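Next up is one chain by itself, shown in structure tokens, the form predicted alone.
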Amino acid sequence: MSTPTIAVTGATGQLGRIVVRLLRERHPDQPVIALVRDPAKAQDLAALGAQVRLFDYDQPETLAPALAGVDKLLLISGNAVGERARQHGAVIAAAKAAGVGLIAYTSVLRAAETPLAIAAEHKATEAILSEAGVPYVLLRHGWYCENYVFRIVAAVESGTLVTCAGDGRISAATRQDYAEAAVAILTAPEPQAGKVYELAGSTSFTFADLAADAARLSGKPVAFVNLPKAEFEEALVKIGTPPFVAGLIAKSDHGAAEGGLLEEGGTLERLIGHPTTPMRSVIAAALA
């Protein structure tokens, strides 16, 4: 049989970058398809032996060409929040028309029953997936390390970090392995259609832990304030934070607060064989 022919969206953005890389170095004998908004920005995919084709969200004419050929699909969800189950399902369906044997999907972190706010639309996208009736694998991720970074440079210049997030814990990952799970998955020699992947870090923090991690790497006092949900996100707005991003970060802290940002499967460590990037080593390479 033929190897079959992965095709990747969003293949510029900041996993799916990460995605073709691994596969062409991990699997150079596989054919990879990086779908992007703009073919420029993709030189260094193509250099690495990826096709690169036209493929935007927004433009659906370029969606069922993009992917004549394409045997497994990840889609990875986009960026455009509240537009995000408009946009997938526009990509179903063309991956549908096009004959597309499998599509992974970048979906959140227990979709079905998260108390996490953004969840909406990845629930809405599942539902799409499953009335389509094509073959798909979810593959659930929980938060990422590098969504922390900025909060915790800019707090040990402030010195302090602020959350509503309580004492909320939290299993985070970096791009880099749940990147390493798509690959895992996509290439997988056994069939993944109609699996679920939860996927998060092997160890968990609280934002304390974060303060701690951060005042001990820098050398300087970093306090831990909690404030309810409301305070904090009146808070970022006063400091010049856009009162949409403002929501969304009190959003996702206080869905820490009530677990939404937990889990202790360790399936992505099993996926990648090997234990996850420490939230501490984010921070050191932040610092650094």
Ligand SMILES: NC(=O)c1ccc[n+]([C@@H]2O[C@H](COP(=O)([O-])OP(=O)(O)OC[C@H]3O[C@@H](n4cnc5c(N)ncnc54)[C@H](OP(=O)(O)O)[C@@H]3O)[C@@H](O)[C@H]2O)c1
The other form holds:
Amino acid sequence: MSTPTIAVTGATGQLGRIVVRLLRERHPDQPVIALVRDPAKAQDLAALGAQVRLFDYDQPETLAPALAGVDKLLLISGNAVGERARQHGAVIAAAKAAGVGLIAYTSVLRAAETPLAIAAEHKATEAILSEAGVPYVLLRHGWYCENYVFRIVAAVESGTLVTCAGDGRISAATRQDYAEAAVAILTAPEPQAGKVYELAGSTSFTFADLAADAARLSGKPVAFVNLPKAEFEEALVKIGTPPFVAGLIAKSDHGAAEGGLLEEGGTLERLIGHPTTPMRSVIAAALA
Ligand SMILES: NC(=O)c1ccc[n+]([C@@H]2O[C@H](COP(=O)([O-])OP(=O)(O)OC[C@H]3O[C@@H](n4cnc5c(N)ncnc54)[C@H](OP(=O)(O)O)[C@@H]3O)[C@@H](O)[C@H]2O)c1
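Could I have the structure of this protein in the form predicted together with the named molecule, to go alongside the form predicted alone above?
The complete assembly is shown below, putting the previous chain first.
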């Protein structure tokens, strides 16, 4: 049997770049196609041996031709919040037309029942996949550790880490961890169609833990302050956060308070063969 060709969307994004690099490093005989909306940004991926193809979710004419010969497609969810279900739908239709054998989609943790507001477009994409008639596997991601870095750096400067997450626990993992899982799934010898992976960090933390680690690692006091959601969102806007972003952060922290970011099944570490990167290591690197 010939080696399946793997294509990765969003390949010039933060997660996509790691996936392409790992595929080339760990599976050098595996043909890899980097699907990008700006090939000029993908020279490093070409240098790694990936074939670069133009692929813009908003230019439907670029989609099906770029998927010619693709056996497995990693559809990394887009970053244009509000446009994503439509964009993903266009990719899924093109993949079907091109005869792609498997779509692996990066969804959100426990998409079906999550309290997270951001999940709506992931749920919609999962629904499109279930009706499309193309074999698919769901890589449902918990939060990325990197999401918290800018707030921790700011908290060390201001002396206060503000949230509305209360004592909600968060099982975050790094993009590197999630990328390793994607590579394991895309290259697994056993069939992946129909599988659902709930992927999250090996350990969990609260915002109080983040504040304590930030204080210990920086040597500066960092107070943990919990506010009601509306007050927290207002406070973010007052310090200059764009209202849309403030809303996303407040909804995310509120989702943590409701248990939406905790996952203790250990699936991610089993897939990648090691515990995920601890949040404390990410904080230490950010403050170094
Ligand atoms: N679970 C979490 O905590 C978490 C956190 C952040 C993001 N996410 C989700 O995970 C995805 C990957 O994360 P990331 O950090 O890699 O995000 P990212 O760096 O923003 O990458 C998003 C990728 O999508 C590509 N893209 C955007 N619009 C496109 C279009 N119209 N056509 C083709 N490609 C398009 C971007 O292309 P360019 O390279 O040309 O900009 C980029 O490569 C995000 O898009 C988001 O859906 C999850």
